[in-house]
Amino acid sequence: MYLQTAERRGRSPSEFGGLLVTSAPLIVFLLLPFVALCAAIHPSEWLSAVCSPAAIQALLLSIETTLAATGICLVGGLPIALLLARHSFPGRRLLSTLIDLPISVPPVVAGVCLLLAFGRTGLVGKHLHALGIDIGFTTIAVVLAQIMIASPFLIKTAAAGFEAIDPDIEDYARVSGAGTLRVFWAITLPLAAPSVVAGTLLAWARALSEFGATMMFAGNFPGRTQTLPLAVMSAFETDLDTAIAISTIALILSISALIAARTLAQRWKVTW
C-alpha cells in the first residue's frame, strides 16, 4: 500500500526503501528506551508498585495541577493566539518570540526565573509575602511552572488553526449583523476547534512531563508539589520498581495525549 501511494505521488519505491533503511538506526534508538522501560518490570510487580501510596499521590496531584494549568492556558492563551493569527502590530515578532522562549530555555532556568519573580523575596513575591501570600514551594507554584512551560504549545497550535479560517466567512456573519463575540463563539471557535483541542492536549502532555521548573520553583514535597516526574526521581533512589511503574504511567498518559492530538491534526489537516 505504501509503495503504491509513493508511486501515485511520483516518488520511486526505491527512494522510499532507501530512506527507510537510513532512518532505521535513529528510529530504533528513539524507540528502544521506551521498550526497555516497559519490559523492565513484571506485570504483577508493576500493579503492586502502581498502587503504592507514593504513586497514587503523585498521580492525583499531577492530574489536579495539569488540569488547572491547562485550563488557565486555554482561557489566557486563546486571545493571544487570535491576536497573533489575525493582527499585525509593532512588537508582534517580539511577542511571538517571548511565547516560544519557554520551549528553548532550559526548564531549570525557567524555574529560577519564576522563583525570582514570585518567590518570597522575588520581584512580585515580596509584595505578596507582605500580604501574607506565599507562592513558592506550594501547589500553586507547580501550576504556575506548568503554565509557563506548556502555554506555548497551546498558543502556537491554536494560532495555526485561526490562521487557516477563511476570513470571508466571518465577514459574512458581521455583515449579517453578528457582533464580534457572537462571530467568535458561533463561527471562529468551532472552525478552529480541532486546532484548539489538539493544542490543549499537547499543553496538557507537556505540563504532565514538566520537571525542571517545578523542581526549582515548587520543590519536591509529597502530597503538595511532588508530581509524577518528581516522584520518579524520588523513587529511583529507594525503590526502582516504583520508579519504573510511575514512569510507565507518565509514558502511557503522554502517548495517549499525543495520539489524540495527532489524530485530530490528521483528520482536520491541522499543522503543529
Second form
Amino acid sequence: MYLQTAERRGRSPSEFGGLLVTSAPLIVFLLLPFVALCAAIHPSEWLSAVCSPAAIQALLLSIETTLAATGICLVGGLPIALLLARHSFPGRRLLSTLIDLPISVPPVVAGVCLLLAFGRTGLVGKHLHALGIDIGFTTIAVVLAQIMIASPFLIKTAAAGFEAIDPDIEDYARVSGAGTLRVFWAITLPLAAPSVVAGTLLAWARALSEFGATMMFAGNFPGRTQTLPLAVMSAFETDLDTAIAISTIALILSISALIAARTLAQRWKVTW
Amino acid sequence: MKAILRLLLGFTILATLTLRADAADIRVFAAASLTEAFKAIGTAYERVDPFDHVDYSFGGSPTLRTQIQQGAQVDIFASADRPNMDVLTAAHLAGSPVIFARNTLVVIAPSSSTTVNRISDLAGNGVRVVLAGPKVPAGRYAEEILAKMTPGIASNFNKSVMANVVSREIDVKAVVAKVQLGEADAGIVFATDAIAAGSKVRTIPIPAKYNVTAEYPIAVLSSSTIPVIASKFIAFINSPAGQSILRAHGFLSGQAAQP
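To complete the pair, please output the form predicted in complex with the partner chain; the form predicted on its own was given just before.
Everything in the complex follows now, all chains and molecules, and the chain you saw is the first one.
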C-alpha cells in the first residue's frame, strides 16, 4: 500500500531503497520477539498447556471482562468524543489533555490511584464499604482497571472521526426536518463508523493487555481476577511452557483485533 | 600541544575511572523480603569498598529464578527458599549456595481494622486473606503453616482459610502493600516484612509449633564475569558486620543451619 503511494507521488526508487534499508533494523527488532515466542513452542506441550484449566479460565475471564469494559467505554466515551469534536467551551483543551492522563501514567500508577479512590479505605471506596460494597479483588475491579486504561483510545480515535465529518451534510439533514437524534443515528454515526470501530478495537486490544493496574487494584486470583496477562506472569513463576502457551493465546487475540480493524477500515476505504 | 596533552590526560583519567567502576558493578537478584536489609548491606559495603557498586533487582524468588534460567546476566542470587536455588545449582547455573539468613512467618492485619485479631479469625466469614503466589516462598510456607494448623486450630482450618484467599500476589511485598492499604483483612508474610511495614500493620505471631523456619541461600552465578568480587560481597554478608545488619532487620543468623 505504501509502495503504491510512493509510485503515485513519483518518488525516486533510490529513496525507496534507502528507506527500506534504514527501516529494516527496527522492523526486525519489533517482530523478532514474536518470532522467538512462536519458535519456543513445543507443539504437543503447547496444546496441553493451551487446554489447561488455568489457561481456559484466564481466557474466558479476559473475554468476559474486556467485552464489558469495551462496551462501557463505547457508551460512556462516544458522548465525550462528540463533545470534544463538536463544541468549543472553556476548558475544552484541558479536558482533551486530561482524557489522555490514564494512558500517559504507568498502568501501575493508575492501579494505585484506583486503589486510593475505590479501595476499601479509598476516597469513594470507604463510603461504598460502609454500604457493604467492596470492589477490590473482584471481577468488577478488573473491568474498572480496563476501562480506565482503554477508554482514552476510543475517545480520541472516535473524536478524530467526528471532527472529519463535513458539518454541511448534517445541516442538510436538519433542514430537511430530521431531529438531533435522527441525524446522529442516520448521518453522523455511519460517517464516523470507521473511526468508532477502529477506536473500539484499539480499546479492546488495550483492555486485553492490561496488567499493571489490574495487579494493583484487582489482585491475582484464578477465575476471578486472573486475566491472560496475569496468568502469564503467574505461570512464569512455575512453568515457562505454560507462560509461553498463554502468551500465544494473547498474541492470537491481538492479531485478530488488528486484522479486523484493518479489514473494516479497507471496506470503508479509509486508512489510519 | 599543551591542549592535546591535557585532553589526553583527561581521557586517561576518565577511562581509568570508567574501567574501575565497570569492574566492580555487582548485580544481585534478591528475594523481595530482603529489600530493606540488602539495601542497608549494600550501603555498608560500598562504604568499605568505595569502588564497588551493588545493583539490586528485588522480586519473587521464582520470578528471579526463571529470569536467571532465561539468561539474565547477574552475579549473585539470594533466594528466600531452597527449591528456587536448588534448580539453579542442579543446572550448574549457580555455584554451591550458603545459608546466610533465616526467617519465620507472621500474620499481619491492617492497623485500621479489627477484623482479624487472632489466627483463628483467618477462617472467619467474609475475611479477605491475601497470600503470595503458590511458588513464591512466602506463599508456599503459608500453605505449609495452614496445613500444620489443621486440625489443631480447627478442623478443615486450612480449607476455610484458603477459601477466604482473594489474591495470590507476585511477591511478599505486594502482600504487605495490600494489607497496609486495608484492602485485605490479613496476610501471611515474613516476620521481617512486618517489621519493615512499621505501624501501618498489626503483627499476630504464629506459635513455633505451627511456624516454619525459612532458609535463605545465596550463591555466585555461573554467568558472573566478576566471581571473585561477587564472592567478596557474599563474604561481607556472612561477616559480623553483614549479619548484624540482617539481625537489625529481624532476620535470624544463617550460621546455625549450614547445609
